[in-house]
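Just one chain follows, in the form predicted alone, and it is written as structure tokens.
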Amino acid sequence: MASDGYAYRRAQMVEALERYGIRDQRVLDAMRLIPRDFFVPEAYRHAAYSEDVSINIGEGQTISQPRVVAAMTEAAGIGPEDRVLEIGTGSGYQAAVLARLARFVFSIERIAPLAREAKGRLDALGIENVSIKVMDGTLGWRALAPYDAILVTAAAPDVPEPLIEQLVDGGRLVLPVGARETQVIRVVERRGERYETTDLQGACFVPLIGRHGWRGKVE
């Protein structure tokens, strides 16, 4: 899939992720394959493979650091037959990584221009198992639920109830939760009617806007 001049930089990035503690070989292989430079503005491509750098992609949004993408993806524990919901398509990079791991990826983006651009990138790479919809991501995508895993790439003040409800039994929700300035990445695993919660690490994401997130305009 990636036949450009960045293969060596990707390999270096993956080595850094392994040193950071990422152990899921499927996640590492996906991130070694997906051309992250293709998902960032041309002016920032020199920084695309720095493992601890987030990049502005326009519309007030960012593409997360590779180590955060890897940590959240690993925590989701995605299997090859899984159905995954992503909240916050952004550039499309996280969806592309998920597409290498899951059977189907359903991604929600509230900003229509970002959704269109992400779809164009995924189409250009021949990634066919990702569906994108423009809507309020805090509501989830109930028509296609339930999901084996849900990843949220924006920070919520609390865990959105609709997302928990759309998990299968044993499913995992991974999202940053906290204040607008700083958050913690939280994993919520559904066990029947109970939910087990684990906090992974600190984070700093853009706010999750919507009915069950921070107040603001939803496109």
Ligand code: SAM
The other form holds:
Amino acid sequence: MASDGYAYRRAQMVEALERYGIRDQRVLDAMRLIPRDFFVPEAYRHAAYSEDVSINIGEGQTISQPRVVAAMTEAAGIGPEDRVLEIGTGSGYQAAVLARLARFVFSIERIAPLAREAKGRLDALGIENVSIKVMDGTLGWRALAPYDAILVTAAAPDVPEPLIEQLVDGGRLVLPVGARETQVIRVVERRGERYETTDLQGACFVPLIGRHGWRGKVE
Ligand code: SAM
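Right, the form predicted alone is done, so what does the form predicted together with S-adenosylmethionine look like?
Next comes the full complex, and the chain you just saw is listed first.
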């Protein structure tokens, strides 16, 4: 997939992720393959493989640091037959990584131009198992639920109830929860009618804006 001048930088990024503590080989392999440089604006390509750098992608939004992408993807424990929902398509990079691991990825973005550009990148890379929709992702994508895993890549004030409801039994929701500026990455695992919660690490995401998120305009 990535026959470019960045393969060495990508391999170095993956080594850094291993030193950081990422152990899941499937996640590391996916990130070794997906060309992150293709998902960032040209002016920032030099920084695309720094494992701890988030990058502006326009519309006031960012592509998350590779170590955050890796940690959240690992925590989601995705299997090859899984159907995964992502909230916050952004550049499309996280969706591309998920697409290597899962059967199907459904990704929701509230800003139409970002969704359009992300779709163009995934198409250009020949990634066919991702569907993108423009709407308020805090409501989930009920028509296609339930999901084996749900990743939210924007910061929520609380765990959005509709997302919990759209998990299969045994499914995992991974999301940053907390204040508008700093959060903790939380894993919520559904066990029948009970939910087990584990907090992973600190994070600093842009806000999740919507009915079950922070207030703001949803397109
Ligand atoms: N996963 C993305 C990537 O790989 O580039 C990065 C996501 S960026 C940190 C957060 C994204 O969440 C932004 O594109 C923002 O517009 C989107 N967002 C915020 N609130 C949303 C909502 N209610 N529904 C869908 N997307 C939302």
